[in-house]
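Coming up is one lone chain in structure tokens, specifically the form predicted on its own.
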Amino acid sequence: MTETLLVTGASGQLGRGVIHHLLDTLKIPPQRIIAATRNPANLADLAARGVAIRTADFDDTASLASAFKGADRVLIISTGEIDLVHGKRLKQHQNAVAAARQADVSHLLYTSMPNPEPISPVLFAGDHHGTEQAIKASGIPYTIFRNGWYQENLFMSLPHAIASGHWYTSAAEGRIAHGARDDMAAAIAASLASGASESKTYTLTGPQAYTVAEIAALVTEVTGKPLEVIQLPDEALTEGVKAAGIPEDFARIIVSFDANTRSGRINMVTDAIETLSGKKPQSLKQFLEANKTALAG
């Protein structure tokens, strides 16, 4: 197998994780790997290992087509450009799909989210749904990874909650199976390197789904610090997040995650990570134990 593998967003956490697993876990020769980014200077370490570094600007289709030239399998990692008014991220992703067609890419891979259909409470779900539709319409064989929420996302809420002893949420009894970002990177890398040509969609999750109350109980067990869960309506939670200094648009996105959990649209547990990577995913308790100091001080 001598296919050339390209990863966009290669300077981001997930992109770097995928390339790490290509090089170090799967032992893919660096000459077969292209790392694409807006900021090539950030990837000097990968260049030193023999990985090809290319500039890719998602706002410029010509730049993307040039970056993708000669790549057989292209992984599009969703960008961080969340613009709820102008749909900037969806347009960026559509640019990438168009560029992949222009470059005659043989297989397109994409990082989406679970259940991104328009009825999703998550305010940016439409970006992912629209991208999935564009990929399917392109005629290029594809692999879509519907990445569940990362365990690392808990760093956004848990340190403050643990410090105060109160965790405010609107998720009610909804469950979520947080997964480790590195486990998802390993699964994505394995699929990228597999040469599989059939179109597939995988939902990547952690090994067990928990309610917020159950997560809080695990936190207390691991840290020894009591954590009371306080359920609020969405609007009250939004006001609380804004009062913490978060801009309103982003506060509403954060609260939409809880609404999504409450709706049951992210309560699934799959074995896709282990199926693809051959490795059992890290449990939530293992994550909390490994990060106890960072979370609880």
Ligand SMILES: NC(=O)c1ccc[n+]([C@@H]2O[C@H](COP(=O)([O-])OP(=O)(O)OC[C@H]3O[C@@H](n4cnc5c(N)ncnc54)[C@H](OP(=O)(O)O)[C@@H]3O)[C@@H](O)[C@H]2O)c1
Second form
Amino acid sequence: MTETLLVTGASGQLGRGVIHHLLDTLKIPPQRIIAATRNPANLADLAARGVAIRTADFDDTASLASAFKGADRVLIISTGEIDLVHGKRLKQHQNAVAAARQADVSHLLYTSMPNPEPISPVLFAGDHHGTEQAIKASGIPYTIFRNGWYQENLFMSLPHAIASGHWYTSAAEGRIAHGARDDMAAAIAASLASGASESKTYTLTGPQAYTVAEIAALVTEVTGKPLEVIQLPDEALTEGVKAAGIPEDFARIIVSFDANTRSGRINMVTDAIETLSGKKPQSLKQFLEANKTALAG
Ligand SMILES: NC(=O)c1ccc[n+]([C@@H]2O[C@H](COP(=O)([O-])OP(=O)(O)OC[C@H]3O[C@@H](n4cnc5c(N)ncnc54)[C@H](OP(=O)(O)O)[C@@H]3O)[C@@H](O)[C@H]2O)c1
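Would you mind giving the form predicted together with the named molecule, to go alongside the form predicted on its own above?
Starting with the chain above, the whole complex follows.
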């Protein structure tokens, strides 16, 4: 197979992970890989290995036209530009899909989220749903990865919760199967390199779904620190998050994750990571054990 594989957002954590798996796990020759980023200087290490580095900014359609030229399979990594007011991220992704169509790419891959339909409580779900719609409307054969929440997201809440002994949530008895970011990168890389041309949607998750209380019990088992889960209504949780110094928009987004968990829309467990990468996904307990010091001091 000689198809050229392009990864956008190549200097982000997931983008770097995908390229690492293309080169080091799947042994794809660097000459077949294009790493596209807003900041090529960040990828000097990949350039030194023979990967082509191109400038691509979803806000700059001219950069996309030259970046995507000659690429066969293009992975669009969703950007971190969450903007509840102007819908900037959806516009960025639509620009990328349009550029892929102009460049005649043969297969388009995209990192979405589980169950992104308009009824999702997640405040930015519309960015992913709208992008999925744009991809389907483009007529380009596609692979959509609906990435479940990363285990690494727990670095945002757990250190403070463990230090205080209290974990405030509105997720009630809802469950999540957090997955390791690197396992998702391995699955995405394998699919990007596979040459598979059929349009498919995969939901990528960790191996087991837990309630917040069950995660807290696992944290205590691993760290030895007691952690009490305190369930609040969404409004009270939002006020608490704001009082901790988080800006209102971001506080509302954080609480929308808990509302989504409570609704059962992110409780699925799939075997897609293992099916695509051939690798058993890291369990939550393994993640907690590996990061015990960073999480609990
Ligand atoms: N499933 C989850 O739990 C979860 C958690 C956090 C984020 N995410 C989503 O998954 C994506 C990848 O995660 P990550 O951990 O790699 O995040 P990250 O390290 O914060 O990376 C952010 C990414 O956004 C790209 N980006 C930002 N603005 C862009 C623009 N104008 N044009 C093109 N690309 C742009 C960056 O590319 P360059 O800097 O290389 O240009 C980079 O790849 C995130 O951007 C976000 O959409 C998912």
